[in-house]
Each structure stands twice: as C-alpha cells, then as structure tokens.
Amino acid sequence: MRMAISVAVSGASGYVGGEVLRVFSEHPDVEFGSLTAHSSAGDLLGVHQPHLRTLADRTIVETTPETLAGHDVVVLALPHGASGEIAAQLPAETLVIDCGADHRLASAEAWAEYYGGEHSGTWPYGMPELITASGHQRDSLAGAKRIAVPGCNVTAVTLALQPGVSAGVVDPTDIVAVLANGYSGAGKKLATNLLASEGLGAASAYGVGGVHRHIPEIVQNLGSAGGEDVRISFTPTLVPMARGILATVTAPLAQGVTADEVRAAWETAYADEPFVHLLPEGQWPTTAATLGANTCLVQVTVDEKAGRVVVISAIDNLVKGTAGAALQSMNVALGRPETTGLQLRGVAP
C-alpha cells in the first residue's frame, strides 16, 4: 500500500506557489497541509488561485516554522533571501523544497556577488538530468532532505548546452545565450515595467551586461557536466507571453567536430531522459509546445560558416523551470518514479 505525501507550500498566493499546487495536484500520493503565505495570510486560495478549483476553499495560514512543522515535504516559494531562515528552523526529518535562489549555489563569494548578504548554505541540487562527473545529479537526490530547485533560465540553459560541453564537441568559453522570457518569470510584484500597457507589444532586454543572478548558476552546471573555464554571455529578455522560455545558446564548434559527432551527442545524453526531448533534425522547439508540461524540448545544429554549435531549448517557466523540477526532485529523493504525477503534453494551440 502507497503512503499519502503530506505536503505543505509556504508562498502559496504567488505564481510559484499557485504552479507548485497545480502540479502537486496531479501526484496520486500528495495530501496538502499547511498553505501559508506573508500579506494574504487569511485570505481564501480562491481569492488569489481561482484556477485551483478543488483547493479554492482552503485558508492561508501565516507562514511560520509551526504551520510548517510536522508535513512530510514542505515547499518553500518565497522571494529570494525568504527561505533561509525558515528552512533552519524545520525539522532534519522534514523534506523541505527550496524553489528560491538561498541555497542553490556552492560558492558563498558568487551568492555574495550576485545576491548580497550571508550565504544560506549549499543543498542537493534539483536538477535530476544535470550530468555531473560520476553521472547524473539523481543519483544525489535519492534519500536527500533539503534540495534545491533550478533558476528557470538555467535550466533552459544548461540543457541546452551540457551535452556539448559533457563530450567535448563544444568550446564552454565563448558561450552566448538569449533568451525570450514570459512575464510570470519576474513573479507577482506590481511593478511600471511589468504592466500590460507597457508589455503587450514590447520586447525588452534586463540584467544585461554580465549582471543577471542565474549567471553563476550555468556556470557552475556547466562546469559539473565538464567544462573548464566557463564563461558565458547571458541577455535574457521579456515577450509580451505570460509563460515560457525560448533559449538560443551558442558556443564554437570543437576543433576536428563534425555535424553528425554533435547531434550524436545531444542523441546520447537524452536518449533516456523522460523529460528532455531532441527533437527530430529540422523540427524546432516552440514555448507553445510546452506549456502546462515538465518537459525541455531541444534542437541542436551546426553553423558551418561561424563555427559555432547553434542549440534552442524550450520549456515552461512555471513547471519544468520549477515546479514541475521540484516535484520531479521530490520523487527520487522519497524513491517514487520519477515522472509520477508530471506531465508530458503540452497545452495547445
């Protein structure tokens, strides 16, 4: 007889939060707890969720390590910074999901860089396809207690990419990434810039110039799958979509590499990732394709003339860039199937 997963979400209100209860909701084994939040503390789910029907009844609690205490998994989808100081005060036993930056980077100087203030420490990181030096990262995860969920872009880079880097066909020190970024990555926050009147019809750069937060990230994924000397390029910018990224990643052809040896890479390292899909050669990946499911879709092809590995990824922000991830790392920790309760269609048109 299957368990029941008793699950608790702190951030529930939010976008993250919201995702993280729609997809939990799919799990056969997940019963939730604990829905907390900050400001709509008292507040019905409904009133901030009106999508989540079956859950739309369900008070928000204040977000404290008591409401949170006693579950089996607790989510944390709060601001960066946020999750912390609340992690530290739950129990040992209690697996805790971090979907926010405090605990994914190994370099306290690099979350000192990018972020400021002290450094929360270092958990397993929630990416079961990331090809480290013994393997893959699931292989890290089984039995883990504290994880952390991936940035959205860096997962959409870094899959994009590690093949390459992992056999060699690649040069990981000139990479160039841009990326098209639904409005939902940047969270609920009311902000000028995030307006439909100042959205719809725009496309806008941010975080360029070497500045963005999730640049430490892909260069430490990237250097787990085998590179040496990262270093990379990274402008992402908003499209007048609510979700989804669409990442180009470029990086120069290896020296003696053919086309064929480089679509041979990308075919052997996904050829048993359920959630990772090469795509046919001259099919390209859409966010439309993606929408609403755990999935990466991936093209990988050659410009001869700039001698570069030219690689487009696809997924959703909210889901594989999240929460999907989050719930795909929490089965291989509690040793369910990996793609239990996760989705592999996509919502179209």
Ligand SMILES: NC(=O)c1ccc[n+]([C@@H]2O[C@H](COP(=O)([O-])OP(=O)(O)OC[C@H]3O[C@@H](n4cnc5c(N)ncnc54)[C@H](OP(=O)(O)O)[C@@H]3O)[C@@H](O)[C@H]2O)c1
Given for the second form:
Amino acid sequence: MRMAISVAVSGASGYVGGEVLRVFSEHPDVEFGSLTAHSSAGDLLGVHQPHLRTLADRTIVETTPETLAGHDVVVLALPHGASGEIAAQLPAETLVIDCGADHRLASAEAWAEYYGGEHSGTWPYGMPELITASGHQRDSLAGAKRIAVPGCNVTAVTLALQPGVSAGVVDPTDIVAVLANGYSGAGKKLATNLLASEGLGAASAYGVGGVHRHIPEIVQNLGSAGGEDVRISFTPTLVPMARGILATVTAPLAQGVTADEVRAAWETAYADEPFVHLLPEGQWPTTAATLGANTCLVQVTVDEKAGRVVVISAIDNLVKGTAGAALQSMNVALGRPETTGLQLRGVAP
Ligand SMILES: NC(=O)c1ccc[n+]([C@@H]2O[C@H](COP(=O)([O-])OP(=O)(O)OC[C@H]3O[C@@H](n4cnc5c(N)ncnc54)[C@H](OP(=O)(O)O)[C@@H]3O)[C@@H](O)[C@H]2O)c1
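Return one more block: the form predicted in complex with the ligand, after the form predicted on its own shown previously.
Whole complex next, starting from this chain.
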C-alpha cells in the first residue's frame, strides 16, 4: 500500500510557492496541508494563483510553527533570510525543503559577503545530479530531513559545466557564464525595472561585476565536482520572457584535450540522468523546450580558434530551477523513485 505524504507549502502566494503546488500536485502520494504566506494570509489561494483551479478554494494562512506543524514535509518558498528563522522552529523529524538561499552555502564567510546577516547553517544540497568526490549528491539525500534547493541560475551553470570540470577537460580558473533570464526569476515583488513597460522591449544585465549572490554557490558546486581554484565571471540578463534560463558557459579547453574527449565527458556524465539531457550534436537547447518540465537540456562544443569549450544549457527556472528540484529531492529523501510525479514533457510552442 502506498503511503500518503502530507505537504505544507509556505510562500504559497509567490511564484515558487505556486509552482511547488503545481508540480507537487502531479505526485500520486502528495496531499496538501497548510498553505501559508504573509500579507496574503486570509485570502483564497485562487486570488493569487488563478491557474491552480483544484486548490483555488483553499485559504492561505499565516506562516507560523503552529500552522506548519503536523506535516511529513514542509516546503519553504520564502524570501532569503525568512526561512532560516521559521525552519529552526520546525521539528527535527519533519522533512523541511527550503527553496530559498538560507541553507545552501557551506561557507559562513561567503554568506556574509554575498547576503549579509547571520548564516543559518548548511543543509544537504538538493541537486541529485551534482557530481561529488564519492559519486553524486543523491547519495547524500537519502533519509535527509533538511534539504536546501539550489538557486535557479546555479542549476543552469552547474549542470552545464560540471562534466567538463569533473573529467578535467576544461580549465576551471577562467569560466565565463552569460545567462538570458525570464522575469519570474525575480519573484512577484513590485519594482520599476520589472514593469512590462521597461522589460517587454529590452534586454538588460543585472548583478554585474562579480556581485551576484549565486556566484559562491556555483563555485561551491564546481568545487564539489572536482574543480580546483574555480573562478567565474557570471552575468545574468533579463530578456522578455516570463520563464526560463538559457546559460552560455565557456571555459578554456584543457591542454592536449580533443573535441571527442570533451563530448565523451558530457555523454558519460549524463548517460543515466533522467532529467539532464545532452542533445544530439548540432541541436541547441531552447528555453521553450523545457517550459513546465523538470528537464535541463545541454549541448557542448569546442571553439577551436578561441581554445574554449562552449556549453549551452536551458531550464525552466521555476521547475528544474526550483520546484521540480524540490520534488526530485523529496523523492530521494523519502526513498521513493526519484522521478515520481516529475514531468519530462514541456509546453510547446
Ligand atoms: N523565482 C525563481 O525563479 C526562484 C528560483 C529558485 C529559488 N527562488 C527562491 O525562492 C524563494 C521565493 O521566491 P519567489 O520568486 O516565489 O518570491 P515571491 O514571488 O516574491 O514570493 C514570496 C513569498 O514569500 C511570502 N513571504 C514574504 N515574506 C514573508 C515572511 N516574512 N513570512 C512568511 N512569508 C513571507 C510571500 O507571501 P505574501 O505574498 O503573502 O506576502 C510570498 O508567498 C526566494 O528565496 C527565491 O530566491 C526563486
């Protein structure tokens, strides 16, 4: 007999909370308990998430240890800094999955430098595919009671480059990543630069010059994959789409390595991964092909004249970039098949 899994979702009125509700709804054993948030407490969920018809009549309640108590799983989809405090008040036996940044970084110094404030500690990292010294991160997630879901940009860049770093076919000291990002990555908050009148006809860079908060997390991951002295120039750009990340990641080809060896590194790394797909040679990832799906599409080639490996990856920032990674990690933590409830089919065109 299958066991039901009761799940509370905090931040249910936001983009990530809404996507957690949509994605987790596809899991055959998930039953939603409390749906919590902050300023929207007391509203019907359908006011804030009109696309979630099956949950439209549920009432959002305030986020407290009491409203989140009594569930098998609590998913936190709160602004960074808010989840550390509430998570510390949840029982040790509850599986808490944090989609925010509070528990991702191992280094308290990196937290202080990029986020500021007190570091909430480090939880098992919710990227099952991450290459580690002993295998893959999924091995560390089995039985976990606390999971830190990766940042969306971090997922796109890590999955793009980790095979090359792990196999030693790229030089990790000179990585350049430029990303095209959909607006939902910024959350629902109101800001002038996020208005349609500013963004619909424009592409614009942000977090430029080594200050973006996802940088230390990328360095941490590529270090996990075997990279020494990882250095990255990372620049995201907002482009007029609601969802999606297209990452272009390049790094110098390591000395004496052939193009065939480069391709073999990516083929080997992702041959058995259910959600990370190296496309046939010559086919380039598009964000559109990942929308709504828990997939990361990857292509790699060598620019011989530049002496650099060029990798393109595409994800849906709200699915593989967060809510899908949360469900995938929950499955592993609870000993369920990793792919249960997760979508390989995108929405196209
Ligand atoms: N957007 C993405 O693509 C993405 C991807 C990966 C990770 N993340 C991370 O996921 C988290 C949520 O992002 P988002 O894009 O969903 O943001 P969002 O759309 O702005 O939603 C924020 C949610 O948090 C609630 N909230 C705000 N302050 C709170 C507080 N003090 N206590 C309890 N609830 C509070 C809000 O509730 P009210 O509306 O009721 O005030 C809302 O439900 C962030 O940490 C973000 O960095 C986002």
